[in-house]
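Taking the form predicted on its own, here's one chain by itself in structure tokens.
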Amino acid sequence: MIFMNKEKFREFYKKSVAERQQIVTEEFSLSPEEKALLQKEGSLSLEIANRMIENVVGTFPFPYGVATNFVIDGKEIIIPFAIEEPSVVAAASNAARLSSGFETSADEPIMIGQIQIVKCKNPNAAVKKILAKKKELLEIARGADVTLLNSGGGPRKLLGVVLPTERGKMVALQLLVDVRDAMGANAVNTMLEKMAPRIEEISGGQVRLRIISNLALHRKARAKAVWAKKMLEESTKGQMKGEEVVEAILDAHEFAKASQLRATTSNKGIMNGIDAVVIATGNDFRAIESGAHSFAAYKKEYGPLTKFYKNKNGDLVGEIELPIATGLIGGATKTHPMAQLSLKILGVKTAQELARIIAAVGLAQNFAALRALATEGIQRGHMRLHSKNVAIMAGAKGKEIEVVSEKMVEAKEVNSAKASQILKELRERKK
């Protein structure tokens, strides 16, 4: 047990990037190579990256790579992916190889705020009262982004409903906002604020919770493909016919339909590949994952975000709908340079653009997972990428972590204890 110095980590925001590395070093015995570790710096410098959090002490970068192949609304793309999982970009690029390319469409870039009343003497008297109000609350709203009312957007709508409760009935408001190029929190928080003590004057009763949600109904994204029964058929080397392909693509999807337990994952794996592409363009991942596993379940028991069937000519066909709220300015996105670089290379001018690129990747991930599954299996090709890591973690080194990996992927047997015997062998013949 290691017991710490706590007096060292007070007011530790306050000490500089270089302070706070010798503190940790020191509290945890950290060793010269691991304290170099820490002050390393890659394409997100300590100074940029001291700006973006708190109490930074170093960077943690992921791998970054682009997914090939893609054709989205008849435009050649390459996407980057930032993520840690084997096989990802590889299965996203020869998903978008059998494809027939992409079709995809987005919503106005609406937003909903919420605002929470309580205490209403009488709450549905209350949210006659405020929508009564409404345009002058709009008004009020408007005022607080100036600059997003110059480039087009602004509050559009407000909303209200009662909510039954085990505290009571509460007031839930609802202003939607069209946030433009932005993901739009801090534009829709401001506003929720700037309304708050009009509101509650209004209604008597007081304003307790004003945030935005993360359930975007409104900001939804769409993306279709279809798979051409004869390019399947093609992509087992002739091991299974296209029909039966797609026969088993369709069994595998109306499982994740009555299964929860599969929806959830046939769902993670969708975010693999939108994770990836959202955390390369320097967005919010947990809140893009929020609302899609939300969504999920909306109105209906959860289930998968997908949607699979056969057209007249017996192909596969694939569709994708799900909210997707991401941003071309602010946060992340303008501070973190890899981001700039991920924007540059997708060619986005707007989220719009940014959101149906996403889609057609949660798809394009969706069908790679459930051809793998329904024909030669997941693991086959995940364990051949992954094998990789497994011959480094068994202390493999250059050209060993190659030699490594293909004998485990030959002996089907791909685990650390089969890596040591192999590296082992390996280098007593060297001997």
Second form
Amino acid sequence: MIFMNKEKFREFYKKSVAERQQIVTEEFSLSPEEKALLQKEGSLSLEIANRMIENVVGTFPFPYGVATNFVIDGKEIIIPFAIEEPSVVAAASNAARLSSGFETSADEPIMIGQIQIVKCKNPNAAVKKILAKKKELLEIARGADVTLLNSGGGPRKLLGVVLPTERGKMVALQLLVDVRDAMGANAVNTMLEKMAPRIEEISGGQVRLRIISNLALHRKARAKAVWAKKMLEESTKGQMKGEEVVEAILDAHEFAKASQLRATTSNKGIMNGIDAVVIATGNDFRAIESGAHSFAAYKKEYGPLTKFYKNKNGDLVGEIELPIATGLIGGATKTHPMAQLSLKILGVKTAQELARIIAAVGLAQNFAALRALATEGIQRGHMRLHSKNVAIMAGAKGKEIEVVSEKMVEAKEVNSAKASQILKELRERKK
Ligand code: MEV
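Having displayed the form predicted on its own, please output the structure of the form predicted together with (R)-mevalonate.
Zooming out: every chain and molecule, the one shown earlier first.
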């Protein structure tokens, strides 16, 4: 453990980025090269980063790649991914190439805000009183965001229930808000806070939490695609019949329905693609993640977010449905220059269009993982990319990288000891 001089980190937020970098350099004995890493500016400048979060000392770049071959609702779309994991972009592009294209849809962008009320003498009566003043309360909410009203959004409904809890009965209100092209957290939370004082007066209780729900139940997106047997057979280079691949994928899907251990991993694969697009567009991937997994267990046991079945031709059909609360305005979508670039590449005009593309990516990613797992396994593809990194780490340079990587994959042994051994042999042979 490094004992640091905490004094220097007091009121860190008041220091300039350069001052903070100097403190970190001294406290953690950074070399000039390491300090330069903090100072290096890429597409996100330190100045913008410093306006986005607190105590900024640098930026942290991710690989940024584009998935190809996607035809979504008849339109060819190039999709930017920001992700550190090898094979995800390639897998999505390949799944899209093998598919018949994606049909998608998305709900209106309705988010749910929650207000918790405690200490009501009669919680049921409190709900009734609040709902009787619905019109007045919705008017207060409307006043909280004029820009949203001007763009056609705004509060739509107020609902209330009584929750039995271990600390007594509580009232939970739901404010449904059409947030148009925003993710919606700011708009909804502001409305809830504006409404709270009047709600306390009406209910006689105490308002506690006023916060958006990340389970965006009314803001779901869907995608559907067909993978023809012929394409599936081709994808195995004739090693398996198309029918066999379909059956193997259906077995894989059934496995996820029956096992939560498997469903979690299957959904993780879906989120590989979804998060990558969500990050590339500057959206909140934690919100999307929590919403997706919660939806996977909504009023049922946790299960896969996708469905797979055979159509009458025996081809494979895949479907996905999940809440996708992503926006085009506000937050990092506006401030991060790469997010703006991603939106330009995607050519989307509304948050709903973005959600539809993201749903298609999630489905493609799941199909790709299931196809690979149910046929040759995923390690071959993974290992090919990974092996290059291992070769570099073992000291391979230039052409050696390819040779060492190939030999490790051939030997089905991708690790640093094997890389060093191959490299040593290679260099000895050259002498
Ligand atoms: C790895 O990041 C994702 C997979 O594990 C997904 C899956 O198992 O379906 C390959």
